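What follows is a single chain, given as structure tokens, in the form predicted alone.
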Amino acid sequence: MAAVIVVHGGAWAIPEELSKASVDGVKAAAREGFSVLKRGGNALDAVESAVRAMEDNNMFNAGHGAALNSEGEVELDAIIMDGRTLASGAVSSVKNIANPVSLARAVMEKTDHVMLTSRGANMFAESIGVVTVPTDALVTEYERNEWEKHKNYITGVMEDFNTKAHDTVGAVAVDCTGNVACATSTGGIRNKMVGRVGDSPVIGAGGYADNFSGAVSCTGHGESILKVTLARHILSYMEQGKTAAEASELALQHMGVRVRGAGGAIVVSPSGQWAATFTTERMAWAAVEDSVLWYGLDPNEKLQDTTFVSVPK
């Protein structure tokens, strides 16, 4: 069958002047994922590799160019799922690491539990030889200063969701042998409490994967995707025989009613159907099937990169 890979940057209110550089940056992670793909490699080895294109981009909140928390340190939160026997791992408050994704994987692989967070995360990195890097490497100037501009003023983690902090990235994938996996990281949001974690590295919220229906990755307001489940409810109306787009664009409703939460997903199933749906103003989304690169950024925006040229095997 064929591969299809699926990445987004993050739904929240990209500003214009913000819009081309998420544009350019989730097409590049997409044909990061997809040659991974095209290569013969599978679905987990290209969502790492397409969300760790985004972790080395400074124009997402994810490593590099992560958000600041209220004391304006840097706390990053990452999971990686594999469909084909639910094996996930993740971290969560880690600091000073350029690519939780990676740290997440080795989680995933290298201990007997899911989920490290703060300083048992980082004592985790230090032993397996995970390189650190300075604070200072991982913050943008534009964050820095954004954070100084708002510092002073009280203000909840909604608000902050819905005015000036930019979001999470991920990335979903299926491969040539029907193996699905999902990818999720993120900076959080800006001027969060110190701890606060939000759905990112747990499962069945921030993204999830299962061979015997697909996988999700989730972005936009945590605490409202948590409380909800949203990843893992995407994928029960799938298993109800929902399209991924029917099934993404009915959980996000549910959890814009339920809880008044805005957010998008990114969806493929093992049979290669794929969707990128959003109830905030704006999502940057890529992805290639068939060879085809395609991208969004506006609602139900759906545009074909005629440049991309895929990478053969």
The other form holds:
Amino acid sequence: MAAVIVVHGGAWAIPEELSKASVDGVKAAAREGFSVLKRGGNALDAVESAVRAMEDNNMFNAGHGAALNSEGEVELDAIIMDGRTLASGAVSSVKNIANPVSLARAVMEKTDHVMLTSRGANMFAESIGVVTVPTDALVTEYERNEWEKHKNYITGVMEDFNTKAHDTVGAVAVDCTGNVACATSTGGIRNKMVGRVGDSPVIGAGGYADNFSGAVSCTGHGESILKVTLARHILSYMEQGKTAAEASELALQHMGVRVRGAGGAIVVSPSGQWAATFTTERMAWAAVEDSVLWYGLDPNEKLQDTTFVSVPK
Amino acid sequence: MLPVVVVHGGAGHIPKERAERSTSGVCSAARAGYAILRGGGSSMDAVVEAVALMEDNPAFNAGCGSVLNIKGEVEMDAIVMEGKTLASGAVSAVRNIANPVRLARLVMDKTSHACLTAEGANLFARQMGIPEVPMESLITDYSRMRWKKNLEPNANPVECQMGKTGTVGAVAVDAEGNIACATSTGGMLNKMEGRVGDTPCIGSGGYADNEVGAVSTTGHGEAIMKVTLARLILFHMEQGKSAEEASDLGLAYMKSRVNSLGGVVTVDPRGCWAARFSSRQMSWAAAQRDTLHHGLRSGEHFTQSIDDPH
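Moving on from the form predicted alone, kindly provide the form predicted in complex with its partner chain as a structure.
After this comes the whole thing, all chains and molecules, with the earlier chain placed first.
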């Protein structure tokens, strides 16, 4: 079967001046992930490398470019999950790590645990030789300015979500042997309390992957996504026979009705069916399927990048 | 059928000398929760009080009596969730707090977030005026003995604790039909520093939805997370299964898919409840219609009047 990768760069009201760079960033990440699949890499390798590409890209609120918390610090969350065994790894509120998704993968592969938090996650990183980076290396001038502008406003998380940058990144993939995987990474919400953990690292909320139903990565208002365990909810619809697109729409509608939260999700099924769906104003997404690169930003937009040529093996 | 409260004191193998204390502990917790419900209190108040009582009881792995991490320290996780709004609050890897479940409730009530972790959770506790307690006050001789035993070179902490975990939890439905759950734990014996288990993860350690029911789980945390056990059981109930059938289906799936055992307490909006486990034992108690139910081993189900003190 044909391998598929889908990535998102966050669901929110992406302003016009950031739209091109967001779309370029998700396209580049999708290409990166697809090249892993093309070389015979598995779904897990593909989602990790796609998410790393976005963590390394200053455009996105993950790794480099992360949002600052109320103290002006960077605290990062990430998860990765392997649909073959349901094995997963996550880190929450970790500091000074350029690629939290790879640290999450190390939690999965090198410990008996699923999630490490805060200082414990950093101690683990040190014990396995992960290089730390100074906080300033992760902070963009844009983010520092935005944070300065907003730090004196006391607002709820809902207002923060509606008015400020929020662009969790994520990827889902199915490889040519039918294995699925997901990965999600974020700097969280600007001005969050110290130690706030959002949906991203929480299994079933920020992501879930199961070879028997599919893989999902979510983005949007974290506290709402947690309330409805959005990723797991989408897959429960797929277990009941819904398509990837139907399942995403149903679950996002439920989140809107039940907790008035907006967000987005990318989904793949084990047979290679996929969807990128959102109820926010915009979500930057890209997908590669049958060597065709699709992408979009606005609702119901699905464009083909005709310059994308997948080099044969 | 309403109100009702069901509590558990952890699934696994409970050593004989600890069984009696575990049973009396869950019975007291169920009575305390039921007293609140009978007095017109909310299901949220009932589950928090029931769980806080077990946190204060050194017989359980939560609050005082928590297991120790690899460094011999106590780090605790807790969650609360209310089924009316799906609001929830959680803390993970928090230290020096006597009742993490109360702190989790403050996260829900006083912040716009759903989970605070580690030092951030302690910082918030200080802002809320929650006193910090010395770590020593949370450590028992028993927990220190087990920690030392598991530092020995041939020890197998994962194997050793299967059954001796004593995560505590409660689910309740009040007279108005509002549902809530709460779960609290010291986690896993000799865990790494900063390890977060299933307990504070919504959908794994617990979930509550007025339209479906509530679940609080216990067992091997990493396995519970892999199958998001609480949410899985509620999916089965959404599709028409009873609380008992859904609990058994969820536990059977966890056994077949990730080869692990555990236990749950489950309740539906009408007040039908279940206390089910695939482990050898789980101490549990329930209170409904002025009757106290309790059990420990598979198939055990004792009943007595709620007002009978023994």
